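Next up is one chain by itself, shown in structure tokens, the form predicted on its own.
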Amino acid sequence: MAEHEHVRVAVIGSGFGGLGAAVRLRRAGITDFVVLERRDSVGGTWRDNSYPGCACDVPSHLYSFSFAPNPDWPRNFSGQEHIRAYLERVADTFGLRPHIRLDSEVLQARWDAEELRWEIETGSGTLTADMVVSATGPLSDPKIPDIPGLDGFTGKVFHSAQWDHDYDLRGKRVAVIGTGASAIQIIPAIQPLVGKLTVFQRTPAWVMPRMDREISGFERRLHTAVPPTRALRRQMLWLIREFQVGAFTKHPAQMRLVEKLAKYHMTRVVKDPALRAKLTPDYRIGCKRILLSNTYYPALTRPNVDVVASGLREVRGNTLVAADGTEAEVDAVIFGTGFHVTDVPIAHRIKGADGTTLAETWKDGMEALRGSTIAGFPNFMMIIGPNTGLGNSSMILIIEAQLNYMIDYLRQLDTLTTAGTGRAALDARPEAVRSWNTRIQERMRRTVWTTGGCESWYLDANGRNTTVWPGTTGEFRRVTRQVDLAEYRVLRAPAPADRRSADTVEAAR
């Protein structure tokens, strides 16, 4: 990376938004742009994530662009290693690896008032933009938590996201903390492999069958022949979601019906009483994220499996201690604990106009103009920001809608550079961001995620749920359809003459 490098566009992360963002900005034209990403490849959590079992829990024909069809799904629900490879796939068919900077963690980013644009430090150089899209996504960074007697622990330790394959789980006595999406399709992988399994669960949860199953040959022919198959079938996953979404934001009681089959799914499989309780919510299902197994009950129940109803409290020398009081005495701990996802860490390298970081600016909470930008921050957008997460369908839809805000707000820079005097920056407004968000904590009172009765990480240290989308996919895709300008204050670079005379009066004192 040239030291000095100035690009119109830097994007920080290469999973699905950075990739989309990036094939977005060349179909519109824009080539000026690089995509910085910290390891020394892409795919973003599908990358991280390589842990035994990982697939994804949306169907794979909706869990993709729709610019970039994939008639060869090998499965409703694909892997890890399918999804990886086809965002290889993407870098490699538009062209964008001449735009990908690896090796290029973003150690800090600093808006310059002066020049209107951001100075950018990354691990293998410095560059500047004008504008940076943040696509660092809410499940990138792990999140280990602080258990007293840790750092004592003579074992094995690591995060579902960074899965140490040299270390052999045959035999050994494991512990799993959590049972979240990743801890749950890990126990069913390593179960048989290891020699005895114990599963810290604070708090269970509610899951529900995994409707999988090998797409055929023929039905991969078929939408490679007549590529409207394949647009039909992500038309209808999409719509059955779509139908979906009130029950969840603004009737929960019709959840009823769903925690009946759930219940129905577990008392199927797990006979003992004793182990059903111990798996049973007391919360009502959508209230934390619900999960799609029909392995995970089985090798519960199996004989070298214990379920501690209870949270890890404290590690003395090799036993693991629950708040309980149950003892395991193990050879390695899997966290499958989850990510920061209300306290993302790139915030505490973003600085804005006045300096503050942006975890600074959001100490009381994240808040974001329609889930994209941020008052005090110019020309800076995040892809999956505050509240633009999803119960129920595919991120995809989501990050696609905001590559359209991206492009428009881009092209309203390019409006107001060329009818104005010297380059343009747009900041949003306070109250916009302010108005934008009360409406969406309104509506998110009525919400499964509010009156259902759990803590779940879509909320904050306030209890405030900064995560989810309270709509549908389709009306989020309304609301960025353009940059409205009304909630945006027009920063202008001083001209040149201008500079000279600051500078003058600034030697003369």
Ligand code: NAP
Given for the second form:
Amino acid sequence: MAEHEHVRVAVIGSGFGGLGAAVRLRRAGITDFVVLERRDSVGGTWRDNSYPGCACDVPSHLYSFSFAPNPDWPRNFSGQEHIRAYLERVADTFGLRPHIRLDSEVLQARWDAEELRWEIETGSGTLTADMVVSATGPLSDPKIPDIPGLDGFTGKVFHSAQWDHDYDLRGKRVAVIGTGASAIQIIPAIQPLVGKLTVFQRTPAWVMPRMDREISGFERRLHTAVPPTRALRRQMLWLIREFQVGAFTKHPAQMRLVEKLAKYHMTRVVKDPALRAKLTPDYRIGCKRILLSNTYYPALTRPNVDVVASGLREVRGNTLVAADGTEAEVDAVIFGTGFHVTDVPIAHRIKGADGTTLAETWKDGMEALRGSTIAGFPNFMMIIGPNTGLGNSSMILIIEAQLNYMIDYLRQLDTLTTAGTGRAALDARPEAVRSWNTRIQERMRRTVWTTGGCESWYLDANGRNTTVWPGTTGEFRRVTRQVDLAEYRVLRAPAPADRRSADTVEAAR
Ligand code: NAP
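Got the form predicted on its own; any chance of the form predicted together with the named molecule too?
In what comes next, the whole complex appears, and the chain from above leads the way.
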């Protein structure tokens, strides 16, 4: 990377968000951009999560870009390797490779209020950019709980997102910590291999049947020959999920019916009443993410599996001790304990207009305008920012909506620059951010995530839901279609002669 290189847009991350941003930039005729990727290949969370059984529980025809359809998805719910290959293909098909800088971890990005640009320090050099689009995602930095004694454990330890494929699990005594979306895919995949499997379950999950099947050769040929059939399929998958949203956000009592189905799904397989009691949640379905699996419950009934209905509290030598005192000596510990979702590590590396980091700004909780921009961080946008997550649909829909916002943001910057004197930048007004978040939190009150009686990673340390969008994806798309300039301060760089004496000034619009 050349020293002091300047680009119009620097995108951080090359998962769905970063690659999507790159495609949309090119389509808008913007080629002066880079995608900074910390690892040596693209794919984000779908590159990192290669654990056995890893798959998506949103159908692939919906969990893919509208502008990069794939008529050849092999299954309803694709496995990780297919999704990763899809993203590699997107990088090739849309000519993104020349823009992608691999092994270029962003170490710091600092807003230069005088020059109205970001100074970015990466593992492979420095550069400046008019705008930074952070697409690091909420599922990029694995979280291993701070368990006393773990350091003294002499066996194998790894996180679901950092699977050690060289470690042979066959015949081993293995503990899986957690029963979230990752763990419930791992457990049935490794149960037949291992000698003994102990599952540490702090909170049981609601698990629904997974309506997976192969997509037939006929369907695939049809989708290729008659593209509207593929579009129709996507539309149907989307509509079903849009109709479900109201039950999560406005009428949680309706979820009781779904709960009955989930209970039936369990009792059909789990005949042992003691195990059933352990696996039955005591909160409303939907409060935590609803999991889909046909193989999880059967795996738990196998003779080599023990379910400890208690969280892992400490490790003594090679013995794991649960909060209820249950002990299990194991050879390997696999943490399926999730990610830093409400405390995203990239926030420590982003420094805004007054030198404060995003992490400091967010010390009482994440907040953004329309899930995208943050007061005091001009020309900075976050893909999958605060309150953009979904309880039941495809995050790609949210990403694409935010990319519309990104393109309009750049268009507005262009217009302002052409109309005014010198370059312009946009900074979200604090009152606009506040009013957006007040509305979100008001709507959050009646949702199943608030009323459902559970603790989930949707909530931050203060118990505020700063992760989920309390509406339909259609609504989110509408509210991110255009940047409303009334919600922003327009910043202008002082004329060169005034530079020494004047700080960045807010221009009259
Ligand atoms: P997660 O949903 O955050 O689950 C973490 C699990 O670890 C929870 O069961 C949690 O228990 C448990 N845990 C934490 N500390 C523990 C302790 N000391 N002892 C025992 N258990 C402990 O993480 P994840 O499963 O990796 O999933 C994260 C997100 O990734 C998902 O929600 C989803 O968005 C995505 N994902 C999707 C798929 C898919 O599409 N199929 C697959 C994998 C991941 P508590 O419930 O008590 O907190």
